[in-house]
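First, one chain by itself in structure tokens, the form predicted on its own.
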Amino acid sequence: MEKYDAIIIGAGMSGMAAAIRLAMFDKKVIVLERHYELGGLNSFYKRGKRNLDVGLHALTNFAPKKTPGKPLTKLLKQLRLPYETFKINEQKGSQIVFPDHTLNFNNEIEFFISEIEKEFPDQVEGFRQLLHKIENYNETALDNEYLPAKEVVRHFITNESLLEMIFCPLLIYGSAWENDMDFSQFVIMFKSIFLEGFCRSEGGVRTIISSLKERMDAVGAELQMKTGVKEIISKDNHVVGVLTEKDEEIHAPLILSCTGFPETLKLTGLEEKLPRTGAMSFTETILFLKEKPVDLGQDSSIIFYNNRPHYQYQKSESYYDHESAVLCFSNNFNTDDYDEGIARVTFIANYDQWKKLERKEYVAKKKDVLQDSIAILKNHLPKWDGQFEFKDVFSPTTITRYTSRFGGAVYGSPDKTRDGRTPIDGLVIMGTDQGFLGIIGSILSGISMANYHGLQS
């Protein structure tokens, strides 16, 4: 039975990022994962020799090379990666769409002001007094009460409309909370869309999975794949190891998981303390066009679409909500890496629904899913005859297949630990129920939970 200074659940993205900062201390850490494939809920698969991404279309947070005290720069920094690491291309521009108005962003976040000014233009006032206000709030404040964003926000908007416009690319890239966030949240996910903005590795997220286990790899992390834990052993309320699926026990006085906090404290059998299981989770579609979609009229990187007054951020009634939709194009960023044109389009989905499926059933419904995919994309695409090379559609079960988590949740718990923190000693939680969101959040919450629990003296 071999001892570890720190054992660490999950090899996604905050998992990896834990393990090499601990490992670049002569902490010595091992990686257990339960699948075949790293990346978690931010992963990819080959399929019809096809590489496919899943997980967030896009990366948030980009920051151009030597921007200091920004999230990118400061992971890697923390990760000592260089800048070019990552491969980042910016977006060309986005859009959000609702019935009456259309705001369109890119990673300017003057342009998005004169683009509120042209659409509601007694606003523009209150939009510039609330960006005061976040650009000067501590979102990452280990400390910070817990606030509905929507209640300080309302202090500054008054449309609605606008709010709701607000609102909407910042609840579905994050929000385990239905139609509504924490205000840390929303000032972390309105820094790091509206004030830093969006951009992409240039070949996936594989770019960015591989640089993560090439620098394990470098530093001396140990990783164990196809090897989940079915047990986390404490004595006298402190983690002393973990039982795995393979019944062999490892051990250690520091447990640091990814695997979402429900799903965590399951592991030490605390049942009558286990945080809520989030509500929020989605189907997507992914589409291998012939032409590329400049080609076939639409230029913006991502569409938030809403076909409601009011965006409704809520578990759907039905097995998913075609009313609104998140449309990206992978290749409208600076640099395009595909030889053909892809499209994703992600609904809104109802977990229990899905889970309830027959298998000819739940096939029939991946086709209901595929051809409402179409018809919203045939809108945004104006010269596309409905007709793609290839495609695959995945659903809230495949969520929980391949990441463990309950419900498919992949915001994972509405209940948030901020410092990491659970019931029992030496057992702490990173990445979204830790509250860091999006991609490099998940990075920089692996890298501040392996920093404050892990590193301190």
The other form holds:
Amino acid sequence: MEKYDAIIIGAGMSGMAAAIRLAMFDKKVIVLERHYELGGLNSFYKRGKRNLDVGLHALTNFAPKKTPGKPLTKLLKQLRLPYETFKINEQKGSQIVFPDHTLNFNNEIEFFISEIEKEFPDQVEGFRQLLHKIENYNETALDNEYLPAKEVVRHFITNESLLEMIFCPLLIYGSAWENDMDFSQFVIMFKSIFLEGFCRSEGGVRTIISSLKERMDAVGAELQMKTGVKEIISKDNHVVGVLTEKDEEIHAPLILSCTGFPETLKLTGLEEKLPRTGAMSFTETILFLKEKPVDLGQDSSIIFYNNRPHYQYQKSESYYDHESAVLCFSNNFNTDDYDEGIARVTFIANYDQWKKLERKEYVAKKKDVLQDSIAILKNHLPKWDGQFEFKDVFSPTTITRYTSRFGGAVYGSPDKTRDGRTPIDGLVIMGTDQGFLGIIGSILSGISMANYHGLQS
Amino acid sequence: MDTAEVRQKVLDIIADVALDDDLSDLDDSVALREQLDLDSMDFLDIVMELKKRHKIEVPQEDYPQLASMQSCVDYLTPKFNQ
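Follow the form predicted on its own with the form predicted in complex with the partner chain, if you could.
Then the entire complex follows, led off by the chain already shown.
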């Protein structure tokens, strides 16, 4: 039987990052990935000759080269990757579109403030004070208390419409809670989206995944694909190793898992008191268009759209909710490396409803998603005739099939473990359920959990 | 090993840890943290690299000795020659 210093469950962003850190300092590490592709929640696939990305629409946390102390520069340094590795391009600009107000924003916070000034002039002072609080808050302290963010933000923002518009992108790009988020999480998301901002890797998520993979190979981290973990073995409340789905036993005194908090604990045989399964899941429609969005009258990178008087970020009652959506035009970043136009439309969905569908109903329901996506897109692509070259739609059950997340919950459980610890010694959670989100957040999570549990002790 | 060689060994490590920093104008008497983008996580990397490459252990209470290039060289030269 093989013995390692550490076993990593899942070759998601955090799993690959943790493997690099541990192997860099001569730890014997193996990564076990159930799927045949790397990346986990942020991955890619091919249909026909087209490359498709799944997961977050954009990278957050843009930082120019040599900006000290920012998440992006920090993670590149910790992984010893030159700044140029991720081939980062900034967004052109994004929008929050609500029934009575539209706010534009880009990676310069003063521009966002000027937009707030136009739409909500009496809120600017409060917004500046909120900004001051956010800039001075240590959101990554492992011992922060959980605080509902809306309660805190209401001290500064007294207009509910503006409050909902500020929360909308932050919630839908990373909250496992419905309608609110933990204040530390809010600060992380606010900084990553409004202060640092959106960007995209030329070549999409593949560029990031392949550079992490190359680094893993260079430092000697082992990787086994198509190897799911069936059981986490422990003795006297300390991890011993894993049993794979191929019935192979692998031992290590440290197991770092990026397959989710409830999902990981379930593997230990624990049946009771599992962390809750997240409620938030989504459908996504990806359309390839003959023309570029900019030629069809749209130059925004991402549009956060809501058609209700009050924004609802909660599990939808029906299969999906087309009263709100996120639209992403991947061409609209500083470098456009696509031959075709691309539009992605995300709806909040209901996993339980999708799970019940028979094959035929499922296919029909995906057609409905497509039609509703096209209808919303037409409103935002004024010169588009509704024709497309290629489409794909995925649902909450697709997410579970490829990522092993319970309930198709892309933002994981509402119960996070900030220091990564679990009831079993040596078993550590990283990634989404450690509380850092998005691609940049997950990579940082893997780094910090590897440092904290694998290198410092 | 003389001090110039020790300085080079330390510089090699810093060059790898702070990949995007320019080290050509480094002032040996000024704290590294003030000249380069290095935080506590990066200093830990320097300590781990010293152990990995040169089998030199730096106990936690001695971390302040690594503040500037000059103090690194002063502190590490005897250790390189042990």
